[in-house]
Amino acid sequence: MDEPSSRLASILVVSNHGRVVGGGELSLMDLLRGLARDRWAPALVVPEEGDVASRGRELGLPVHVVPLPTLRRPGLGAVRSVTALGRLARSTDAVLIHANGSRAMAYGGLAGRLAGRPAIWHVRIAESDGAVDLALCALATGVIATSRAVARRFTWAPRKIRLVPNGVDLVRFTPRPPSGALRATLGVPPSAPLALSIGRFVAEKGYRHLLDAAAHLERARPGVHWILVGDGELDGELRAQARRLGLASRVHFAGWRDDIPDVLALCDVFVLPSESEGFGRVLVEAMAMAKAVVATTVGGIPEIVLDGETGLLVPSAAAVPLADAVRALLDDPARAARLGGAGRARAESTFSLGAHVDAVERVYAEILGAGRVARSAQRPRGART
């Protein structure tokens, strides 16, 4: 397994999902795009065909489909998948396995043991999974945590944790003039104040409280429009709530979109009302676009948004403080512009994609270096090296 320096190091990257369900998959694809191709040769494993596989192929990566059955009732399918991953690690001569998420780590970690390869667990969620965390951390050679909030999930295993914040492409996400045509397409009047939120329509994203905040703001400052970019299990419920609150003409459900920088360029303020958030990649995207943000004080968010410096932080599940913070920025465009400018500077200094990729590559090198040292120590004296 010792790789000559002239050879590319093959990395088997295992995705939890075959479709893009959130920032975790987008960050993974950014990482794969950014890895130095004169040093690393990543191969992507997905549990089924979908957007992740398509994007991987667009990057010119070899893509392998290996089902990853649910961990609740794994059965014989799990054994077949672990065996297939182990065989794939050997056939691709992978030097390590990089698992993006818990299910990917369960299979990738066991396959790593089977094939004698180290495994890295990339963790993006702050909430503990109890005994599962203990088992997966034991399988992992190293654990990448995207924030200190995520790292606190593993206080009992500090030596395995490497803090690597997500990064975004600062060229793609760069300030630009808003498109009047896009604004019209989304149904927003030309001069209306505009707030924007992006994320999955699931309970932990806090959209119910955002709509309550929108209703409160409409009573205090009529005419503000809201664009919600995303989709998910609560889509129908949130649309019904907007109608019930009399906001049908104010809240625009835009679905999932690929033109996120252009949509961000439209807004006066970006809002993330999460009740739980391991990192909050979309906040970095908004900051990179020089947008002032309003977000909640949960998880890794305070590590990204500096309250009063790059945005405003409010308690989670609290509609009135959320509405008041949005109104404060809409009523003071100069302040919003200052916060947005500071946000762009913070994105450049702390959350660039280049810095993220460099940090992950350092983890790879560290894990592989430690593995070589360990294997060398196990050789009998006089053995050829």
Given for the second form:
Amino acid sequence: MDEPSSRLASILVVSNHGRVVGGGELSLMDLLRGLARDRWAPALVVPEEGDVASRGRELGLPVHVVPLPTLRRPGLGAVRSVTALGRLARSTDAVLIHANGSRAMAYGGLAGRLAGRPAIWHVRIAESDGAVDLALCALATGVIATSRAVARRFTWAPRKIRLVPNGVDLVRFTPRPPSGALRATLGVPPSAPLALSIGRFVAEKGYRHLLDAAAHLERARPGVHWILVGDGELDGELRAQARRLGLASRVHFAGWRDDIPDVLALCDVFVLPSESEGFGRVLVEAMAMAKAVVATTVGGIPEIVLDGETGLLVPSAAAVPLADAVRALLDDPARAARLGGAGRARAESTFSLGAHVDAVERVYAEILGAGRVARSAQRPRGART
Ligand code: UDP
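One more: the block was the form predicted on its own; return the form predicted together with ligand UDP.
Everything in the complex follows now, all chains and molecules, and the chain you saw is the first one.
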């Protein structure tokens, strides 16, 4: 039998961002937590200090800070960073570079070429980036797409693409009784019907349509409360819109929170009004909490939410169908519970963190080919969630 150390494969994992911007960083941290430590020795590279670095250190990972200056106007700094990453790949004896996002891939891909290491580009966004896609795909040995919608960005390079949906921690996201205290803290009256949405406050998440839908519903079926969890550049604008629509007492802005499972447990229906979505982790999180979902038919969403089975899908950027779907579920709690139960089952069968980690490890093994990694892929695995 091999000594464990001889089977350990070092990987350089490069994050686009130093702080947790959204689901991309959280999915990366979940992957780093899940990778089998007796097979893979990830080292995390961040462009600056921040909560990605601190979460990496909490996982016991070595963390390296290498600036990733914008590539719109490349200069000497960019050359220095590519060289530093290449050196790091050699000094850590990395067998591959895993780049989370485009900027990480540009640097990781060039450093990989310099150091003679393969690079994987993890793509989480469905919108194509023109010539940048061509260049980065050429640099990448393999491309992980989080949904078929994301994979469609690369129809011209099918052999490089591997579809690996995100997974969520199904133990953390387990249904639980709603907390009356949390509900009160968020300002929601005890028995009011409650819709919830979670996401960055940016245009692509479509929150202005959600607020219009809330106003429409308030006229048709008064008394529904809404919690919006998250933050972002549109925070002030959305609060002003809610006030303008007379919804100040109905819509509760909860800011960015770390207790997402507890907040999810409060709601009667979960809503994601996105106008564009590569994957949408929050949908799986809501399904895992056995919540019926109302979401839009954009990007990767229909691959996650099955219309009429685990939720209701409506067109994006349209308030009335959104309001009608929310109302339909609030008016029929038995149906909402059925959809929620099917959502939990679907999260378990298709979107577990264990399945996600296994699939990424298979991509690593495939890229590295036969040899020590191929042997490690046959190991018995502990049960993962
Ligand atoms: N999230 C969080 N706290 C918040 C808002 C969001 O922890 O206040 C998490 C959320 O639970 C999810 C992620 O951020 O895991 C958002 O991922 P998603 O794929 O839905 O959207 P993205 O940010 O990638 O567009």
